[in-house]
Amino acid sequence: MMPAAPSPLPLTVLTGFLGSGKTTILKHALADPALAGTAVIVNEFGAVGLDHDLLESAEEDLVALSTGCLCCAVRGDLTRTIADLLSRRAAGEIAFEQLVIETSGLADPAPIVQGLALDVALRGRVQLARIVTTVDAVLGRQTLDNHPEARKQVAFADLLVLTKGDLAPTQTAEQAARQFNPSTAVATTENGRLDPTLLLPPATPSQALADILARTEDAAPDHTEGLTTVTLVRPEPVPAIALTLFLEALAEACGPDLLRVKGLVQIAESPDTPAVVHGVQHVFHALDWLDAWPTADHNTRLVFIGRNLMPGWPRLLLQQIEREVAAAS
């Protein structure tokens, strides 16, 4: 009997616009024992500002911390850096159980998420757990008004973190951010400190996603400067082949205009074990399967965020594909 393949390591992406507080959050989180066993990858090591008393040892650009974390600077291509860390872990040189990537303030999250899904060396070894986006309470609305990079970072978020609440009320920044991602979860910092467990994968697979989707409704889309959010909620299970064809059709029809798709799908062939859907632009991660539904709600729930998505279009597309599958069977 062949041994079971090891489970992929969960990865969290920490993003947010310049000056929104990512580095401060990361510095405090790395000092917390809750992140023991975490490999943290940053774009520029010098920008992290680690306290000297945290350092245990340094080898090239890999730093071990007294709390049990590893901190690594990107040596060129991000996916190669991750693959190198995984190889060193497999060889017993280093030890970690999850990864966190801090992006630069102007980064587009799409290539990062796509690289995780498409890179052959990472396939089956790393799995996206969540995207955390920081939003500055002081300058958040102004930043979102003026910078498309910030709007895209917010649109991709599974969790929005409102920072600098000690300097300004967070309501204005939250309202501005929710125009681009109305259903996502929200957290706040206290004097630059975020609950470090929010940078770790949820204890129950896809529980964070389920919490987000539990707040969605099958409603008309929200439009803001071309960005549209459409939700699809349905009680009927979806045939597995119809879901595959549906995701392929979405990728072909929308391409880069479809920024994010996330959701839980009830599959007709296995209604008690929902499929987890993660998509970024034209790239969809391999389906993940839960052992059971995380809540009593077993409805299919999908959230689509993109540019100028037509109301009801995903529902009509799925229905048409289901009819064609039924006719061909």
Given for the second form:
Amino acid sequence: MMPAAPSPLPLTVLTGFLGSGKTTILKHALADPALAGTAVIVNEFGAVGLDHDLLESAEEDLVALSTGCLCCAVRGDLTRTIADLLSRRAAGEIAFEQLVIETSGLADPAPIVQGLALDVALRGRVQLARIVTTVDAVLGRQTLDNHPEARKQVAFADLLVLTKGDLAPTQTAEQAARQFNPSTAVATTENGRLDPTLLLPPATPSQALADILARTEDAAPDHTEGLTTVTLVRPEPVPAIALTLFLEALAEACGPDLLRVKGLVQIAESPDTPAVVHGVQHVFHALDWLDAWPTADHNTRLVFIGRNLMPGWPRLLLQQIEREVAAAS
Amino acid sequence: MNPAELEALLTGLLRLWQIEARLTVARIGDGLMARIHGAAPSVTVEQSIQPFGIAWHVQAEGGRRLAYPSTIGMIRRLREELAPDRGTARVVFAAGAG
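Could you output the structure for the form predicted together with its partner chain, given that the previous block was the form predicted alone?
Complete assembly follows, chain above in first position.
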């Protein structure tokens, strides 16, 4: 009998604009025992500003911390760096149970997440747990007004972290950020400290997703670049082939303007075990099947974040494709 | 599909591609026909029921009338006619853990 494949390691992407507090959060979190067994990948060592008393050992490209964390610098290819870490873990040279990537302040999270999903060397070995985006309470609104990179980082977030709340009220920054991602969960820091478990996978991922979906409503386009959130809710199950064709049609129509798709789908062929749909632009993770619906709500619920999406349009498109599938069968 | 649904489907595409155009939709026999005016070029989109299922026909002004057996094909052709410079994408499914 073939041995069971090991579960993929959860990976969190920590992103946010320059100076929005990612490094401060990471610095505190790395000192917390809750993050023991975490490998952190950052752009440069200098960016983390590691405390001396945290350091246990250092190689050329890897720093071991006394809390059991590892820090690794990325100078080249991110996916190759992760693959190297995984190989060293498999060889017993290093130990960790989850990964956190801190992106640079100007990074677009899309290619990072797509690279993780598509790289052959990482296939089945890591799984995106969540994207955490920091927004500065002091400068957040201006940053979002002036920098498309920051807007995109917010649009991709599963969790928004409002930082520097000790310097300014967070409401203005939160309001500005919610224009680009109204459904995401929000947390705040206290003196730069974030509950470190928020950098780890949610304890009940399906419930966390259900909570996000339940509070998502259609949102009007923002004034800067037409980013819109559109929801699709329907009680009828969706044939698997119609779902695939629907996602194809969305990608064809929207191209790179479709930023994120996430949701739970009642598949006609397996209505009691919902499928988790999770796409970043045109790259979709393999469908993840839950054992059961996380709540009493068994409706298909999909959330689309993109530019210039018309409310109701995804539902109409899916309906039309279902008709084609039915007519052809 | 009824005329209002076809109009909404095409309006959603025009909005996605940021194209200002006028749209008229009418029933033609058992099918539907939409004309998109004011864009360059003007385009006619027809939907009809054929023995093999639902068929789409798309014809740009001065071009050939071509048939498409799927909504995806219709969208692709419309984009090529109305928004050829816009980026498109093909869905890629990442491999799972198994």
